[in-house]
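Next comes just one chain, in structure tokens: the form predicted alone.
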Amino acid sequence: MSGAKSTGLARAAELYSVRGQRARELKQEGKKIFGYFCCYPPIEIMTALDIVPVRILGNMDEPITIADGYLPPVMCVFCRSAFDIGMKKSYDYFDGFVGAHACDGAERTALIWTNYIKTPCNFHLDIPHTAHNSAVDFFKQQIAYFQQAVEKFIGQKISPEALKDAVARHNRQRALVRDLYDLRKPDPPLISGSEMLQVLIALMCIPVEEGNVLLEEVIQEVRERPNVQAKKSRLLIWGSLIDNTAFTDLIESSGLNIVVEDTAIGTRPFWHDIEETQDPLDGIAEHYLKEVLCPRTFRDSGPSYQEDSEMRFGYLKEFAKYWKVDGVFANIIRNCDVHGYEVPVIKDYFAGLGLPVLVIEQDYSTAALETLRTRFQAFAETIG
């Protein structure tokens, strides 16, 4: 893929559709691949050791056949599947992998993939629950510790310059997936909620360099093709993540228009800068684990109910009239507990804001998607 001469929105396609070979070619060339789990490892560290961090994902076409010998199938089913096609070999090309406590079944699978998968490096980042000045400070040493583990490995010490570089760049990409996001604004948007989510896995395969490169040539495209997009009720996806487009075009194919996703292949990796600090770790430590907005990091509460909910998802609210959002999809993954138990107060809430919410709690299988299409092309009449 090296080789190829596709950019823009293409480039993007070619890298979703495969995923690990641009990272495959890159390690022939004697870089070092390090897979991380969720959202929460600090990639900026990796990079700044000229580490290609490539997020870890599952395959929603591929049926679960090893990973149930292992953890228990009352588990999230994307923790299971990643865990399953990481076991079929999928990520043999890792040098090193990041584990976090995101959730207890990223934990459970983080450290049952230490004992299975063998990599050269292995590391498990234990993230706090809280978002409390103690426990940001408790976060720090945990990346300072990461830090330390991978320095290690490679042979070279991260210097605070290279680490502020690092941050600068990863930082510039946030900002052009920002942008990008503002192309979703008009009705109908300019880009698709399949060809978005195309580019953001492609993001998460590719070093930082090539990324930055790719959301330059994708906003261009996107801003001076014709928009052939048909004007639908706009919608606002919220809970797990999704990362098969067959899931994406099944929801846009049923009289929705995908605007806004808030999720961990969303704006949720990309919607805060991290601040200029003099010791970068700090910055970093902040932004992980209080700008990240996952339901798995309890925050301070109100005095109210509606104050406490308020506090919580006010930013919801903000993203829903921005992009001018008609309805919301609340996304759960089979047994993610996370987002499960936020159900009752994610409909309480959007409710308050007359929006409404189609909760769909599905198996992370391609192949049970089209039995759904009926309760999106029935929640799209009913918004419409």
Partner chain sequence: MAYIAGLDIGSALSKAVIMRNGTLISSSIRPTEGNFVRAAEHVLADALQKAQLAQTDIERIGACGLGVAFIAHPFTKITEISCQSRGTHSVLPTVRTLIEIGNQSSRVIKVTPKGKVADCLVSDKCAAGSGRILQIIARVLGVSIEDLGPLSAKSTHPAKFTTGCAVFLETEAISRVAEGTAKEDIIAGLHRTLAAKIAAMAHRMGVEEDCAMTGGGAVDSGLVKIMEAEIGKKILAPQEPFITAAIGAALIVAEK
Contents of the next structure:
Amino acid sequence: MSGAKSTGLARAAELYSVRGQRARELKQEGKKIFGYFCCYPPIEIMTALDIVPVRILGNMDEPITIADGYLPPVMCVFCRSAFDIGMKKSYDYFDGFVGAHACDGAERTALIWTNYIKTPCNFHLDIPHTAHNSAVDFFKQQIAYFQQAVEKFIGQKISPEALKDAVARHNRQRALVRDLYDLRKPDPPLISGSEMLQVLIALMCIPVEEGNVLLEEVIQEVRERPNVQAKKSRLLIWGSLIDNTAFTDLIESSGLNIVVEDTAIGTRPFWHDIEETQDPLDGIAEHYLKEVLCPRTFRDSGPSYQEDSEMRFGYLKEFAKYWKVDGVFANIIRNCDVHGYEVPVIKDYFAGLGLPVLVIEQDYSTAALETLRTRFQAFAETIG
Amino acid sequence: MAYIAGLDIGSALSKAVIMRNGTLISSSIRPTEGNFVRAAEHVLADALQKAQLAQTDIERIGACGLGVAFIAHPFTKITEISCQSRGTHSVLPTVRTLIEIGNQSSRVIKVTPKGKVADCLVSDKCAAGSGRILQIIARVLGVSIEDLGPLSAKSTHPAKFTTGCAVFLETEAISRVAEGTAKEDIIAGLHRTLAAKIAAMAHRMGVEEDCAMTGGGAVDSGLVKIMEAEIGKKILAPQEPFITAAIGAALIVAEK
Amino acid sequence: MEKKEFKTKKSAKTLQTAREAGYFGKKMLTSALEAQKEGRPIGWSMVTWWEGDLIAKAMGMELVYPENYGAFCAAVRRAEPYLEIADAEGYPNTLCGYARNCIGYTKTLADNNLEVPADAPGGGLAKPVLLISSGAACDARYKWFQALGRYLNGVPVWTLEMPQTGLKEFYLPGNKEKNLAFILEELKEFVGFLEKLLGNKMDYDRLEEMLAQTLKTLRLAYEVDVLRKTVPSPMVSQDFWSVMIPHLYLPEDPEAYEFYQKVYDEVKTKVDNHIGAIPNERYRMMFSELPPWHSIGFFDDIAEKFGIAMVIESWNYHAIKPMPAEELEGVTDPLEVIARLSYHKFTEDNDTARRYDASPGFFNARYLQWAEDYRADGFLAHPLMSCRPATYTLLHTKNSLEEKLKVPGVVIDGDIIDLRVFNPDEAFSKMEAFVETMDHYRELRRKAEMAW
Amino acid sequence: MFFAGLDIGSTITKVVIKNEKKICATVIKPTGAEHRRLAHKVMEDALSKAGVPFEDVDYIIATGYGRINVPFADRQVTEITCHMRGVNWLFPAVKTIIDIGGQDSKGIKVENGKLVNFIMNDKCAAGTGRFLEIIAGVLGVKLEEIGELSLKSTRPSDISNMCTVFAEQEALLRLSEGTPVEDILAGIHKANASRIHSMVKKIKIEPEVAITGGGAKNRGLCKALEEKVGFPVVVPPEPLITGALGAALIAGEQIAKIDKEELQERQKKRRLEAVTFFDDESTKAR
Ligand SMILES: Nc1ncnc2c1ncn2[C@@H]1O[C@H](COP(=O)(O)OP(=O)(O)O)[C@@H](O)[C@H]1O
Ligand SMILES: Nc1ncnc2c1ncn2[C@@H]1O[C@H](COP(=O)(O)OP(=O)(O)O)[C@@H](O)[C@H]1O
Ligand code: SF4
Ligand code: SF4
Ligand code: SF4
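Can you return the structure of this protein in the form predicted together with its partner chain rather than the form predicted alone?
Complete assembly follows, chain above in first position.
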């Protein structure tokens, strides 16, 4: 990395492109680094103990080879990729590994991971499938176990104040991310989908304060720079996550502007604040189970199909209105079942809003991206 | 002791060996060219002629390969996997993992110290990762398969391919040629694409040393090198990588 | 892709009783159709490992199991059209085959005004008033029922909870009891929900009766499993996949118990007289996890040709080990008994897993234990194109078996329903090679002085 | 006023020159591996055929796989939209288009002249024109003849391998066994049609159905597809040009949206020349 410290978008781009770099530096300085799977393990607990939480992602540029000996090809390709680069030592700096029963893929990968990739501290977080009150209580208990495990590893207890403070800092981050999302409201948006992705991923591999500073810089920079984007059809992305700008670049060079993404790297981790409850764990449990809106959580069914869809996807109507969306890209990573089951429903729902949906099942590989170009262009022509 | 013949009638090449007491007397290789009947007949005749023997000298025939059904003489059919394993074992006894890159499919075979199959994995539905492209690109570039390795080693910017499909890979490679991409870079790019596919198979099975490569792919030192890098192990190649299965067929049938 | 006619025949079951098991499958389907005529409520249920179905049945519901219906449709080769409908509806064709079969079927049901189509295989599944889904073991088991909302407008879905803590976490002080308390809490909610939905009260006496019967049947089914450790194997997978139906779906039915007694007697007679299920048992293999229902005859072929007996299989479908007495001591609430029973299914192998240092317990440690208990020579892993949970851990299990117990595995791709992947000819030649492999590993086990 | 549509396909390049009323000229040429340098040549051919000087063409749209390599085009549009427009102009009642090209096959849904849905396969050569080219090659039959020949079959053979490479070998095995070529071909067409059908089915096949692209020139394939679809399909008189025709039609619409000055400005800048640069990643230093 260059000596002179870059700021704002340039810094985000750097952090994005060499993802482990900053964490490795911090480790040199004596910090503990924990890797976590998906957006469910409460990073606030880690922050409260001055641990740097790093989100485990895959690598679309790297052909999956080693994972083939451990995870069968029918498994979610994203999970397989994450495990593959894990086996290739991309995450060898972790002091801790937090797996979670998020979806089947994430859960089994995490369970198998700990058999082959050793880290000093391991925790597997169970997450119930419903958002019933008893489920929230249960989840809170599991988080408490997680807290104890981390405390034991670090050799220090988390005071309620420290946890409240961590919640506040992460809430601040959530608010800043939402501010940044607001800058995509104008037409054309002030920040591109690829830039946004770089910022979001950067946030997921640095400590929360650094992230907040970065966000402030980015927001200022984006507000002040001349708007360079071209006017194009406005796209909402729903579904499995996208963690490579090669993909967003492809989309945005095909006549579309990405304005909002309801994915595990987009709005999901940031959209709601954690309520600052008396016992911080109450707010945390409530937040992750009820407010992180991945279809992996079953929400009790509504009295009719329509109402059920409304209950489950009503927020998407808001999103579509707020960002003046022209079309939807439903991104399904091959074998990501929790999203796969939703395809017809999500199509129905958006059709009800008069929005066309492009569904693509993709193989999570940059090598195979180019062939998708025609699909995006044709979609842009459909909605343009 | 009588003579035993081993035949491997593959999709691209037909191979025959004549053996006696476990030693190779003669061998022959010829292109199958889509005519399995003729290829089987001629390749055996060739091998017999080289050994200066007549059909009647052959006590038994062991055979494998896609076109096995077209052999005109009585024979025992043996699975290709067992033949490869046994044949490679006879020439390279220390081999425990065998990577065979044939014309339409690739296989990874684990071999026991006795030359039997300990495990195997076959790419049997999709030809992505097979050796077919090597033959085609060699023809398009007007070089021999043996030259691919040295050329590939010179590449500085291996071409990226957007497909794994054996058929489209061919089309893509040909348009690269037309666009003027350097030969070396095309070949190196192909090698990488192939190696990633095959290495994934090898990893799926677990690679134990020693490793060897046979079939058409083994003739291509460039592919062997990149495979070595991918799996992190040294790869041996038998001197005659094409005839190992035929040798295996002869050895197995001799014991029956 | 064009359908391929397989040469493999329907399986030749070796047990007389296995041939009679078909009765129970038909009984389930016809009871539901009758219930519909009589106006009784019908529920569609996942296999919940006794968590929800007993409760619903005690409330007077008649249950059918779309999962089982999927296997049924596949076995009679009638699944394809349903899969195609699901495809056309836009569901990715890699989703669970049972789910796609069910979605396809439900679409035809909806298109027929929710009347069972006259040509539905096995008489069809009658329209439900409730879908009982489960968070245990796989995501499909609640996502799929949720997806049915498109066709069964307004039919509620209830998702049962089953904690799935990690191995280490299971042993954290108090965690197990907390998990159980959570399940119990949820079961109470479920009862409340049912009472409101059906407008009647839970009959706890009936539930207790059913539960007692269930425990008896499960115990007996377990005893049969124990008998199967005998060499030569008195009962092979082909039989098991038939006889499991009653204990898996109808354990509370006294007929199921009677049936199992007959199974037990038949297997016991074979054990006593050293009669193997297959005439020339030379290799003993374990099968994981769900079989290719459309081609079960494959197992007969490899038995005949290579002397391979499939001695144990499908963790999923097996009865539990009887719970230690202290688990149920002083437990009077039938809901709590249920909570403990179902939870036991998912955690009974944790101690084993700890001993082998091999997680996860179910799907992995279980096979290590079985390999020793059943003296297995090999492991047949059957990765399914469309069932992930039963596939995810297969390679890991194969690795563990080879590494820890010197039991080799062979991988044969296939599917529970989809005909596209399984190729009997290729599978057959793979098995041919694998026989050599098993010989080799037998040698290795002998050198390492292992027990078998 | 003249408009042009260029469809640089993976295998075949097609040009249509139109005025407000009718098609003035069409050209169909193999694309060849050098297509990046040849777009101007086919354009020249078409212009001379139509007797229209380049300067008189008001708007040019490029489409197809090589659409970015037409420096003189005013705009690029995907072949999906173009096929849709072309077919809609020829057969307004068509709701489902099955396009079988050299390197991909597509299903396109049209409603009231608008593109509403599409699906495509370009990952696997099975189910594309390439598949048939390869089989024709190994069987030694001319591509133009395999369709007719296959229609003579009375007992189509069963081709069980879907992969092009494996199917090719299977065809050879059948041949060695003595199976008549027409039976093998019929089997191959059935397999290919079934593959295409199962893809297009996902967007619901509703009548009327049109088959376009080079695959539609193959009567055997059309018949096999028709059997799969279950009702009659229409095939344009020249199925290859629907994409280029659509492009020309869209070009005509575009003119209406642009003012005169801008148009002239554009025409002045336009040169009918070859692409000289390569934007290929592998030729760039990284
Ligand atoms: N002289 C050659 N002729 C044909 N193929 C060759 C030759 N030399 C090397 N090859 C390679 O060998 C492959 C055939 O390998 P082989 O293992 O014999 O396959 P098969 O048994 O299917 O015929 C071809 O695809 C090609 O890549
Ligand atoms: N006369 C013909 N008979 C049969 N097939 C043909 C004929 N002409 C072209 N084709 C087929 O059409 C394909 C090319 O179709 P086309 O729609 O032009 O594709 P693309 O746009 O990708 O170039 C070729 O692969 C070939 O299979
Ligand atoms: S599907 Fe949901 S739970 Fe699973 S990895 Fe993606 S965001 Fe996480
Ligand atoms: S992708 Fe290519 S190699 Fe693979 S099955 Fe399809 S045609 Fe064959
Ligand atoms: S366990 Fe497998 S077969 Fe059963 S519902 Fe889940 S995905 Fe389907």
